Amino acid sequence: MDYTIALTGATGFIGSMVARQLVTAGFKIQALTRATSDRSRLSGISVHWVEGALEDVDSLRRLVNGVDAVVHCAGAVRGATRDHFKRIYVDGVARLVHAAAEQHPLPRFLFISSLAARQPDVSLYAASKRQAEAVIVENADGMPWVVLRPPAVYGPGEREMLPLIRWMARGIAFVFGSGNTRFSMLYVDDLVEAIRKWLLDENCPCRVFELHDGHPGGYSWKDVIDTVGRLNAKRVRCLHVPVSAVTGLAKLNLFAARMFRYEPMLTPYKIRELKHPDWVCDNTALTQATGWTPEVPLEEGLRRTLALS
C-alpha cells in the first residue's frame, strides 16, 4: 500500500499502537519525535523518524511533506496551568494544521481529542482540547479533517487507568466518592481500527465523532469492579475515597507542582472531571459514516490488559 501517514505522539501509548498496527496493515509511517524520546515501544517495526517538536515549525513541515494523511495523537493529561495545556494542544495543533494546509495536494487530518472536550468548563485539559478542535475547524482551509473524541482508552501499557485496574485484580478497588458516575470505555485496538477505517474512507464528512466500545449507557465503577473480580475469580473489596479528602490532596499536589516545577496528574481540575456524572458516548454517527463498529467488549479488553489467559 502506497499510503503515507504523518504521526505525532508515536512514542506514547495510543500513538505507538497506531503506528504498530497501521504498519502491519501496510501503511507507511513517518513520525515526529524528540531526540531524547524513548522509542522502545516501536522497536522491530519500520518507522521513518523525523526529529523535532510541535514547537518547531520546520520539523513539522518535514513531517507532513508528501504525506497522504496526518494523525495527531500527541498530548498530555498532566499539567498545572492553562498556559501549559494551551502550548501543547492549541498552539501545537495550530502549527501542525498550518504546516499540513501548506501541502499540495492537501493531506487529510485526524485529531485524537477527548470526550472531555464535550464539557470544556470542567477542567483546563478539557478546555484546551475543545479549543484545539476549534483551531482545526477554523484553519483547515479546505483540508479534509475529522476529530475523534474517545472516552477512557485502556489496554496493555496504558499508564493512567492501569494502576487502578491492577489494584482491582489484587482485590482492592478505590472508588471515588459515591461511585455513581457513568462513563464509556474503549479498548485501544478498537480506537486504532476506527482510525484505519477513516483512512480508507475518503468520503467521511468533516465533523467531530464520539466513539466507545458499544456498551449502551456506559459503565459504573461497580460494573468494572465486578468484571475484574469475575475474571480473577476473586472478591474485590471496595474502598470509597471521600471527595473532600481527594480534593484536599489535589490542592496540595497543585501547590507542590508549582513550587517544585513538575506537571501533576491529580489537581482540582482533574477532580472536577472525575465528579462529572455523565461521560457516556454514542457511536451512531461514526458507524454510519465509516462502517466502523467496536469489537472488544469490556471483559475481553480487561482480560487482554491484565494478560489473563
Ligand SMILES: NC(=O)c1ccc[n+]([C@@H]2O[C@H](COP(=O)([O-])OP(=O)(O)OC[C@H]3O[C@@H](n4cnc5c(N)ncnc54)[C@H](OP(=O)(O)O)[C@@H]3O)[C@@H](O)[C@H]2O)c1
The other form holds:
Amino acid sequence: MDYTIALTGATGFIGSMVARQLVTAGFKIQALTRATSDRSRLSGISVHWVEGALEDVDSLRRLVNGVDAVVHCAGAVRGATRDHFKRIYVDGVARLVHAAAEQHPLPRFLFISSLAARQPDVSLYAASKRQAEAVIVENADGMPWVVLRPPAVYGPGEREMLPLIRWMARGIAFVFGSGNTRFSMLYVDDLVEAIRKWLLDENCPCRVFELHDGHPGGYSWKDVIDTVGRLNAKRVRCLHVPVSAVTGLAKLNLFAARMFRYEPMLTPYKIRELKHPDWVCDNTALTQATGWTPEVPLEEGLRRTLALS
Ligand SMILES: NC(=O)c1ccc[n+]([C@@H]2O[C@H](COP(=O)([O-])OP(=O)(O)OC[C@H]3O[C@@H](n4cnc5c(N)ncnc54)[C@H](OP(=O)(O)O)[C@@H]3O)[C@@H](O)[C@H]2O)c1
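Moving on from the form predicted on its own, please list the structure of the form predicted in complex with the ligand.
Complete assembly follows, chain above in first position.
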C-alpha cells in the first residue's frame, strides 16, 4: 500500500502500538523522535525516524513532508503547571497543524485528545486538550481532520494504570474515596483499529468523536476489581484510601514538583479528574461514521495486559 503517515508519540505507549500495527497493515510510517527518546518499543519495526520535537518547527516540516496523513499521539499526562501542558498540547498542536497545512496536497490530520477534554474545568490537562482541539478546528485551513477522545486506554506497556491492576492481580485493590465514579475504558488495539478505519475512510466528517470498549454505562472500580479477581481466581481485598489523605499528598507533591522541577502524576488536578463522577462515553457517532466497532471486552483486555506486561 502506498500510504505514508507522519506519527508523533511513536516511542510512547499508544503511539508505539499505532506504529507497530499500522506497519503490519501495510502503511509506511515516518515518526518523530527526540534525541532522548527510547525507541526500544519499536525495535525490529520498519519506521523512518525524524529527529526533532514538537518545539522544533523544522523537524515538524520534515516529518509531514509528502505524507498522506498525520497521526498526532505525542503528549504527557504528568505535569505541574499550566505552561507545561500549554507548551505540549496547545503550542505543539498549533506548530504541527501549521506545518501540515503548508503541504500540497494537504494531508489528513488525526489528533488523539482525551475524554478529559469534555470537562476542561476539571484539570490543567483537560483544559489544554480542549484548547488543542480548538486550535485544530480554527487552523485546519481546508485540511480534513478528526479528533478522537479516548477514555482510559490500557494494554501491555501502559504505565499509569498498570501498577494498580498488578496490585489487584496480587489480591489488593486501592480504591480512591467511595469508588462510586463511573468510567469507560478502551483496550489499546481497539483504539489503533479506530485510527486505521479512519485512515481508510476519506469520507469521515471532520468532528470530535468519543470511543470506548462498547460496554454501555462504563465501569465502577468494583467492576474492574471483580474482573481481575475472576481472571486470577483470587479474592481481591479493597483498601479504601480517603480522599482527604490523597489530596494532602497531592498538594505536597505539587509543591515539591514546582520546587525541584519534575513532572508529577499525583496533583490536586489529578484528584479532581479521579473524583469526577462521570467519565462514561458513547461510540455511536464514530461507529456510524466509520463502521468501527470495538472487539476487546474488559476481561479479555485485562487477560492480555496481565499476561504480556
Ligand atoms: N494512556 C491513556 O490512557 C490515554 C487516554 C486518553 C488520551 N491519551 C492521550 O494519548 C496520547 C499518548 O498517550 P500515551 O499514554 O501513549 O503517552 P506516553 O506513553 O507518555 O507517550 C508520550 C509520547 O509523546 C512524546 N512526547 C512528549 N512530549 C514531546 C515533545 N515535546 N516532542 C515530541 N514528542 C513528545 C513522548 O516522547 P519521548 O519518548 O521522547 O518521551 C512519547 O513518545 C497523549 O496525548 C495522551 O494524552 C492517553
